[in-house]
Amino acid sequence: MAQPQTKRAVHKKIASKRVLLLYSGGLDTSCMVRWLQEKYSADVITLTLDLGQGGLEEARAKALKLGAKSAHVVDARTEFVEQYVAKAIKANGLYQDQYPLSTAIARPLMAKVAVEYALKEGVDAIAHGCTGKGNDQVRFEISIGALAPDLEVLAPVREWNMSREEEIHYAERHGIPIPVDIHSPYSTDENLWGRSIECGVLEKPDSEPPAEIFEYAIPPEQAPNQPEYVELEFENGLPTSLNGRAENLVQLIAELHKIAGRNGVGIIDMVEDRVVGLKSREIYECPAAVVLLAAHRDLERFCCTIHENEFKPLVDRMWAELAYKGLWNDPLMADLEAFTDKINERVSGWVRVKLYKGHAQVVGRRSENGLYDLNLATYERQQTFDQSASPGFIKIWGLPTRSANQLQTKYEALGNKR
C-alpha cells in the first residue's frame, strides 16, 4: 500500500503547478496535455526539438490547440550530430551488433535541453512519454536526474494504464488529432540518425515486416539492378564530404539516407534485450549510419594496429551498453569518449562503399595513415618481407602450445588425465 500513497502524495504536489512536457506530437504526447491538465490541473508547456524528423510547426500548432500555455521549438539538428552522433561514429556504435543507437543517443540530448527550459521556465516537473516497458524512461530519468536532481519527474504512461487502443479511444473523445488508428497502429521515433518503428503486428516476431511501415528505404528486392557506389572522405574519424562534395554533417546524413535508402540498404529486423529486462522485436530504418559505420569501422582498422584493433571493439561494446542504457553522463561514458578521440586522432582516408539490395559493401580504402604496405604484403617478386625469419617466429610462437601437448601426451602415457 505504501506506493498508491506515494503516488497521491506526488499528485498533490503538482497539482494547479507547472509542467514542461517533452512534445512529439504523436499519440502518447497529445492525450498527455490534455491529461496533465484534467489529473493535475496544470498549467503545460510543451517542448520539441528539432532532430531532423519534421512536422515541427505542426506539433507546435497541436500543442497550442489542446491547450498548452506555450509550445517551444528548438532546432537541435547541429548540437545532434556534432556532440553525439559524431561520438557513435567513431565508437562503432552499435547496440547488440545491429542497431546504431539512433534513438537512444537522442534522448540525453532532449533530456538536456528539457533541464534547461524547466529551470528557464520555473516548472515544478518535468514529463515525458515513456511506458514502464521501455528503454526511454531510463534514459530520460537518468540524465534528468543527473543534470537537475531536484526537478521532480512525471511519467503519465505509467500512471493511466491504458492500452494502446484506449488511448486512441481516449483521444478520439477529446478531439485529439493523432496520426494513427486503430487499423494502423504503429508506433515510430525518428532523426537524423535513423527511424523506429513498434506495435502492431510487429509485436509478433515471426511476422515479417509490411513494406508500408518503411520511409527511409525500400525493400531490397525493389532497389534498382545495378549497384550504386558512394565515396566518403574522413578526417579524425568523421566524414566531411560524400563523393566528392565537402558538406558538413547534418547534411551529409541527410543525402547519404536517400543514397543508401533508394537501394534498400538500413532496415534491420532485431530482438533486443530492453535495460528493464525483456526482450522486444524492433524494426529501424538506419541507411546512413549503416553506411558511415561500416566504412568508418573498416577505415580505422585500415589505420590502426593489431593490438588496438582487438582493444577497441572492447572499448566500442561497453560504449554502446551505456549509451543504450541511459548512462550518457555517466563519468565511465567520458573515460571511454577519451579513448575513441584518441584512436581517431589516425583516421583519415577515403573509403568507398558499393551498395546493392540491401548491402553496404567497403569495396575500397586509402589513407595516409594506413598501416598497409604493398612492398611487405605482395608476393611478387619485389616483395620486401624477409620470409627467411617466419621459421624462427613459429617456432618461438608456438612454444606454449607444444609444451602443453608434450605434457599432456605424457600424462595419457601413465593412463592419467589432466
Ligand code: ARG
Contents of the next structure:
Amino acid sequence: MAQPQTKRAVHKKIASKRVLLLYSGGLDTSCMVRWLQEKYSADVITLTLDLGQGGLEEARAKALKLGAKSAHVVDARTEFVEQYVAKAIKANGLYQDQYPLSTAIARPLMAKVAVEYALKEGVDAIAHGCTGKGNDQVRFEISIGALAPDLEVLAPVREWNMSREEEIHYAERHGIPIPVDIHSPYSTDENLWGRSIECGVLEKPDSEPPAEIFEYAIPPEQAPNQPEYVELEFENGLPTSLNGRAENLVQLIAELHKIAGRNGVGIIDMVEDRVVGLKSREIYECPAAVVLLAAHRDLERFCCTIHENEFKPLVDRMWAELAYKGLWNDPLMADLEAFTDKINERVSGWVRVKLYKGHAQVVGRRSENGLYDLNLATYERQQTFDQSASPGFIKIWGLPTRSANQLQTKYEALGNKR
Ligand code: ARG
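Next block: the form predicted together with arginine, after the form predicted alone:
Following is the full complex, with the preceding chain placed first.
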C-alpha cells in the first residue's frame, strides 16, 4: 500500500539531513543515533549536557562509536545553577507543593543549548529522546519552538513504536552497547538539583518504593541517631556559604547533597498531575533542594511583611506551574521573576537547619533585614507594643463579622432560616 502523501513528504524532506540529537548515552538515545541514520539517512551530531549527572566521556565515546559525525559535551553546570536553580530557589519552586522541579528546569536549558549548537552546526532538525506521554517532550518542543521556530523537531520514540524488548533486539542487531542496568525496571533522570525515578514497581501508587532505588538519600530509618546541623548564609535570596565556608552554588549544592542525603533527607513520593492529563507516581530524591528551599522560605518570611508573605506564594505557585508545564519562555515567567528578584533583594541572613532521620527543620534564623522585633514580641517588661490600642483595633477589625452575626440572630428570632 502506498504511504500517505504527508508521511512520504516528511521522510523525503528529512532524507539526508543533518540532525542534532540530545543524547544522554542511555539505550533510547543510543538506538536513536542508528535509527536516524537508517530511517532518514541523517548525519547525526550528538549533544550531551553536563548538569552534574556524570558519565559524560563514556557518552561521547559511545556516540562516536555509533557513527555520530561529531559528539559535543557541554559543561552547563554553572549556567544551570545560576540561571535556573537560582530562580527556583528565589521562587521557592515546588510543583504541587512537593516536587522541586529538578528535571523540569533542566529542559529549557537543554533546549537553549541545543538551539545554539543546531544553528552553529547548520542542522535541519533537533531530535530528543522523550516519549509521547510525558512532560519533557512538551518542555523541549515549546522551548525550541520559542527560540528557533523554523527548526524541525524529531521525537523518534513517538514514531518508532518499539517495545522495550524490541528495542533491546534492535540494539543487539546494531552493535549498540547494552547498558549494564538494562534489566533495571526504573527510568531515571538526574542532575545536580535532584534525581527522578519512575516505572517498575513504582507505577503502583500503593506500594512503598524499595530502598534500592535511592542513590543520594539513605532510608531515614538507617540514618544516624544523632541530628546533624547545617548553617547557611543567604545573600539576595541565594545561599553563599555552608557551615561557615563560602562556596559557589555548584559546590554548595553538591556538599549539601551529601550531608542531607546521609541523614535521609530529600525523598519525595508523590502522585503528580502531568501536563498531558494523566497522573503518574514519581519518586524524587532531592536532598539539597529540600534543605535549601526550607531555609530560603523561612528566611524570606522573616524579612517580608505579612502582606508580602500572603502574596508571594501566589507568585511562586504560578512560577512553578509555568516551569513544570514547559512555559519557561513565556513572558509571564520573566514578569514573575522581576517580582521575585525584587522581593529577594532583602532575603539575606543566616539560617540553621536540623537534619534528623529524613526531616529538615529550620531551628534558627537571623537577618539584618528581619522584621521580627523582640521588643514588640516579648512578654517581658521592656516590651513596646501598645496593648491599650488593641481593644479599638479588635472592635473595628471584627465589625463585619459582628454585623453579619447580629443580622443572622435577628432572622432566626423571627423564625426564618437562611
Ligand atoms: N515527572 C517529572 C517531570 O516531569 C520527572 C520526569 C523524569 N523523567 C525520567 N525519565 N525519569 O519533571
